[in-house]
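Consider the single chain below, provided in structure tokens and representing the form predicted alone.
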Amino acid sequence: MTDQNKPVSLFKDYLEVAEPYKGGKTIDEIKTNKSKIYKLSSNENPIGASPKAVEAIKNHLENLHIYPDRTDKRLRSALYNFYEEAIDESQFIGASSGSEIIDHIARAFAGVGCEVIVSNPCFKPYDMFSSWCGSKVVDVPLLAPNFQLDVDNIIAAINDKTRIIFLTSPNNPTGTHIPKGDIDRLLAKIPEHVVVVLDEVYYHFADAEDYVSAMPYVKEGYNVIGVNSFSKTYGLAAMRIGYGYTTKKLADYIHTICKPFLIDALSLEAGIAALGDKAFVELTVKTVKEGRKYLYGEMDRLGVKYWKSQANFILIKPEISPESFESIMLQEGVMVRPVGNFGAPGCIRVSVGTQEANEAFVAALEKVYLPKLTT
């Protein structure tokens, strides 16, 4: 029997308390007297967008009045060829960004009464999207001082309510990767009612000998979902296109909640073309790896605390507050990203840029560190 005196709420409690995502600032929001601003705050491609993707966009501008493909079938076919037929094309899932894939996963498997495991510091949408579905988010933090995955405590946190475990390798914002041995040990203990998400949007930049993607685990039939994006390596952040891949059983299930006409026509053509732009990918990776090496040397010279990265950014911990550090960088025309809201208090994330941008960052760093070295 309904309690007539108790008001019925239109709103979901868990949405009213959900914390919104706070993205990085745009260049237009920055106030500085510098004539040139170097945006090293959003992990964007330092050399631009894939030329093949840009050409594909130009070739389809006259058809904006026509609806795009109803499904992601052509993208899935292109991914099937890109991955050299390692899995069936039906096992791929296209979406308007890697974040959209994460949202699909949360809507498919999370819900009221369920639990989702994350490991902070990590990408905020994991717990945000899960909370939007009413799930309880369980944080098993990465281990200090080098942000290693706490495999034992993740296993201990799994129960009958657990539905998703979010992993990232290389991880945002730490830049660290999860060694294959740790993933193997974790997957050996995962029950059938739990899905492991391996977000690998920065995989092109990883060169650790024990780095591993989701693909071998998907091929072996584990409940693993790989998440990827065209925003980073291919330089298509503005186009919002991404994809995931998993077992056929999980992919078929997720496809049931994919909306028709989900990917816009220009993004679809750009993504398909970008997959074939091997030369651009190689140049991007070369630029980032050389930039990382240069920045390591300069930060060592200045005594900056940082963590070596497998991604296209570096996490640093300045000796002053992140707010003060960001302010000084902005005065010098360099945008960086405080990542306290990612679970890394006191830290700053800086993207690897062009050599010119990297040198501008180092020059700004000297404003903070050189006075201490000369006293």
Ligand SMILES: Cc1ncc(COP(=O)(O)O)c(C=O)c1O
The other form holds:
Amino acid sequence: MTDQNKPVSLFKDYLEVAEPYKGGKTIDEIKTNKSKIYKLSSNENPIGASPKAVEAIKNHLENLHIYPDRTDKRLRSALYNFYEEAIDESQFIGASSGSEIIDHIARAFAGVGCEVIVSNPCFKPYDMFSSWCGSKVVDVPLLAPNFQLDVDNIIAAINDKTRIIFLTSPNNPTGTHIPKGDIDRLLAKIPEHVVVVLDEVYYHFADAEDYVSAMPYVKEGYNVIGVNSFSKTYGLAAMRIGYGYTTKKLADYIHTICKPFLIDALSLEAGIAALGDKAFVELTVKTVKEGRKYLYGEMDRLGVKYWKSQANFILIKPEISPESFESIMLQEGVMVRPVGNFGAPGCIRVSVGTQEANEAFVAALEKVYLPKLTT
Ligand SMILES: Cc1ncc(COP(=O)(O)O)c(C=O)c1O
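Would you mind giving the form predicted together with the ligand, to go alongside the form predicted alone above?
Let's see the whole complex now, leading with the same chain.
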């Protein structure tokens, strides 16, 4: 015993309460009699992976017995060129995924006695990774009915213990973006001991006029970290590669806790090649934007409640429970994602797929909505 009442424990209190993350299911986990399954549950790229990345992987299959580059140096150098030398090479941080960057940030800045602000509904790992470091997570929910950032209440929630504010634009699972004016207003009130993370893994799909990425703020020297991934637009979800970028001071600090050999050789080659695959990115973005438009039209026809999206997925609110909705979609061979655990109870997130997949989703939607229209 250390003190009167508390026995010494092997376990950390804050990890004993943590729940493991329930990620999206794989196709193999699904039991249905349909021969074809459309996976619209994990916001993957509808048209596959960047062909240039696939080619690069094939060209590097030899030497798998040799350790990869110890550092993220080659990825940083490729990013420096990709962003047309907007910031210094040393300001990028490469990692084995966007999630890993979020973990780096949590480990670098959060901890016991610290607070982290999130705005639900949002990507669950912000909360999880911060809690795993012992931080208290403070939720300042997005505002109903259209999920705007509650800038005033975020500012009000900042105190001496606050270290990180996680923002996402476009946001998962709502698909909404944070207008530049809101980010400007928030950044004007951020003290030096707080870092603002702007997760922009869906940025390629955003076309709102007032959309802004982290780059201009990083260039101006704000405590802002942009988070990015190769899983979405480049179609490399299976490879696990991502990156962040920030001021030199913060990047140097985060680099001190980056594990050696973090990015495997094939993911590194794939990521670097994908950055140069402009044609694939254009086709992906075109497919998603056309798919979004088609789905809006069909959902309007059927009377589905949904929110317009700046990403490659759409949030909908069915009139039946998300469990029943998911199960009807599965019977029709379409996988969708209930997002109650992202802070959006009663809602479903559906990824924009190929035209064939989108039509399969609409056909499945008709099973739920057409009977209502015809009665
Ligand atoms: C908002 C957001 N950030 C980060 C990620 C992490 O992407 P990954 O770990 O696949 O790079 C995701 C993945 O779905 C996401 O939706």
